[in-house]
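Next comes just one chain, in C-alpha cells: the form predicted alone.
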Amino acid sequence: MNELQLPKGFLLGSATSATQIEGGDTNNSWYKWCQTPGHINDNTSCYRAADHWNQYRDDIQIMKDLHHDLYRMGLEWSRIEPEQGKYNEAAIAHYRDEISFLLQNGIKPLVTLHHFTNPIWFDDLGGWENSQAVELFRKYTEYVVSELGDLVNDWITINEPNVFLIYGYVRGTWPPGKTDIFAMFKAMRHIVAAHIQSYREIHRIRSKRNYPGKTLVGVAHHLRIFDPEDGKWRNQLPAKSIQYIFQDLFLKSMATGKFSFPLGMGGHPLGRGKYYDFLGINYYSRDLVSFKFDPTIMFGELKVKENVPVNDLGWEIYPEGLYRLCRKYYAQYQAPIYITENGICDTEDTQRSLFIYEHLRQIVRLCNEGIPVERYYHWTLLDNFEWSEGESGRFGLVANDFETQKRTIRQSGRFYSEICAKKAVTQEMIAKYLSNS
C-alpha cells in the first residue's frame, strides 16, 4: 500500500443534510412519511435524527477539531418557511448563527437548498408537479440568500434530483409515494427549471449587494457506474438507456438548458446558458446491468456483481468507478469536481478507513492527469437518519447513539482527521490504520 500526496490547495472535509441530523421539526414531507408503519426499515423517525438542532456547536467543535476545512450543510426549507409566503425569522437567525460559528472555526460552508424534503404546504399544493413550484422554489432562494449571502459564497440548489424523483415518484418508497414516470419527467422539469431559476438569483443577489468572494453554485449529483453484466449486445442497450435517464439526462437539462426527449423535444424553455460553476459528484457504487423484458425498468435489472466487497447495505464497493464517472464528465462539462458525497454505510467500520484511503487514491489519479478535483466531502459527519433505512444505516466519521445522542469519534474518523491534517497518507497511517485491510 502506497503513500498519498493530496495536490495543494486540495480541501477536504464532510457532508450532512438537515433533515437527517436536525431533529424537531414536524412540517417536513419526511415526517409526515415516517408516521405511517413499513416506510420506515426500523421503525424510527427523523423527528429524533441527531438533535444537531440543539448540538450544532458541539458538533462543529468536533469538525474542528478533526481538522476538516469544508462542511456541506443543508436547510430545512419547512423550518424557514412554515406556511406558504410567512418566514420563520427565528429559524434563519439560527443557520445564520450556525454558519457564523463556522466561519469562527476555519470551516468554508456549502449550503444546500433542497436536500429531498418538502414543507408539508408545497406538497399539499401538488409538490413538484405544480408549475408554482418553480417560482414557489425562486423566492425560498431570494429570501435564503438575501438573509445568508454575505456569509456563503457557495450554494448547492438541490441534491440528488434523479434519485429523490425515482424513489418519490416511480418506486413509490419515498414521499409522495407514486408509481407513475410520467408525473416524474412532469415534475423533473419543474426541478430543472428551479435549479435555473435559483442559480440566477443566487448570482444576482450575491452580485448586486456586493458581497466578498466568488459566487459558485452547483448541483450535487448523484452519479454512478452502470456497466454491462456481459459483453452481450441485449445487455448493453439498457445499460446505455438506464445511465442516460438516470443521470446524463439530469447534468444536461442542469448544466445547459437543453430540455431533451423525454423532458421535451430538445430545445432550451429557459434560455440557452450554463448554470453550473462547478460540479458537484456524488458517489457509492456501481450496478452491472442485464436485459429483462420489463419496460418500466428500461428492460434492465440491476444486479451487484459477485465475490467483490460490498458495503452494510449490499452495495459494491469499487473505487475505480470515481475515476471513471470524473474523466467522462468532466471532458463533457470542463469544470472544477466537487466530491460532494463519498461514503460507507459500515456499523462495525471495518471498511471506511480503506474505503476513505481507495477513493482518495482515485482522485489524487484524477490530479495527476489534471483533471481539477479540488475538494472532497466525506458522507457523512456522524450517524443520522439514512432515509428509508433509518437510524440503521451507519456512515458516520462519528458513531452516534440516538438513545443518549452521545457522539463517539470513530478510528476511521481519525484516520480522515489525520488526512485532513496532512494532506497526505503516510507510511506511519497505513500501518496505524490500515495494516489489517
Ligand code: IFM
The other form holds:
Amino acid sequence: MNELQLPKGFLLGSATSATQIEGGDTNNSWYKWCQTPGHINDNTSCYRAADHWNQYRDDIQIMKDLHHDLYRMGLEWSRIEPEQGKYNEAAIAHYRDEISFLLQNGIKPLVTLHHFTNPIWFDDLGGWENSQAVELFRKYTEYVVSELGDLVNDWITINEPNVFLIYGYVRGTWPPGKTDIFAMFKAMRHIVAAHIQSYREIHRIRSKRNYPGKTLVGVAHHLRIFDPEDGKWRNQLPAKSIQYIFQDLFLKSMATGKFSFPLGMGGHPLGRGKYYDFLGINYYSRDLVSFKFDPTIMFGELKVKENVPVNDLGWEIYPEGLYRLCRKYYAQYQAPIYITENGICDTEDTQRSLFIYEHLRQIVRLCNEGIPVERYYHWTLLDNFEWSEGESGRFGLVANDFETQKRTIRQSGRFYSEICAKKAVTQEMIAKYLSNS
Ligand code: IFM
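Having seen the form predicted alone, please provide the structure of the form predicted together with the ligand.
Following is the full complex, with the preceding chain placed first.
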C-alpha cells in the first residue's frame, strides 16, 4: 500500500443533516412518517436521533479533536418556520450559536437548506407538487440568509433531489409515500425552480448586504455509476436511460436552467444560467443494470456485482467510481468539485479505514490529472437516524449509543483524524490502521 499526499490547500471534514442527528422535532414530514409502523425497518424514529440539538457544542469539540477543517450541516426548515410565514427566533438563534462556535473552532461551515424533510404545514399545502413551493422555499431562503449570511459563505440549496424524489414519489418508501411518476416530474420541476430561485437569493442578499467572503452555492448531487451488466446492447440501453433520468436530467436542469425532456421541452423557463459555484458530489456505490421488460423500472433491473466487497447494506464498495464520475462531470460542468458526501455503513468498523484510504487515493489521482477536487466531507460524523434503516445504519466516524447518547470515536475516526491533521496517509499510518485490510 502506498503513501498518499493530498494536494496543497485540500480541505477535509464531515457532513451531517439536521433531521438525522438533532432529535426532538415533531413538526417535519419524517417525524410523521416514522409514526406508521413498518415505515422504518427497526421501528425507531428521528424524534430521538443523536440529540445533537442539545449536544452540538460537545459534537463540535469532537470535530475539533478530529482536526476537521470543514463541516457540512443541515438546517431544519420546520424548526425555523414552524408555521407558514412565522419564524422561530429561538431556532435561528440556536443555529447562529452553533455556526459561531464552529467558526470559533476554526471549522468552516457549509450549510444545507433542505435535506429530505419538509415542515408538515408545507406538505399540507401539497408539498413540492404545489407550484407555490418555489416561492415558499425562496422566502425561507431569504429569511435564513438574512439571519445567518454574515457567518456563512458556503451553501447547499437542496440535498440529493433525485433520491428524495425517487424514494418519495416513485418507490413510495419515503414521505410523501407516492408511486406516481407524473407527480414526481411535477415535484421535480418545482425543485429545480426552487434551487434556481434560492441560488439567486443567496447571492443577492449576501452581495446587497456586503457580507464578507466569496459566496459559493451549489447542490449536493447523489451520483452513481450505472454499468450495463455486460456488453450486450439490450443492457446498455436501460443503463443509459436510468443514468439520464436518475442523475443527468437533475444535474443539467439545476446547473443550467434547461428543462430537458421529460421535465420540459428543452427551454429555459427561468432563464439560461450557471446556477452553481461548485459541483457537489455525494458518492457511495455502483449498480449493474440488466434489461427487464418492465416500463416502471425503465426496463432496467439494478443488481450488485457478484463477489465484490460490499458494505453492511449490501452496496458495492467501488472507489474507482468516484474517479469516473468526477472526470465525467468535470468535463461537462468545469467547476471546482466538493465531495459533499462519501461514506460507508459499517457497524463493526472493519472496512471504513480502507474505504476512506481508497476513495482519497482516487481523489489524489484526479488532482494529479488536473481535476480540481478541493474538498472532502466524510459521511458522516456520528451514527445517526439513517432514514428507512433507522438507527441500525451505522455510518459514523464516531459511534453513538442512542440509549445514553454517549459518543465513542471509532478506530477509523482516529485514522481520519490523522489524515485531516497531516493531509496525508503515511507508512506509519498504513501500518497502524490498514495492516489488516
Ligand atoms: O444518510 C444519507 C444522507 O442523508 C444522504 N446521502 C446518503 C446517506 C447514506 O445513505
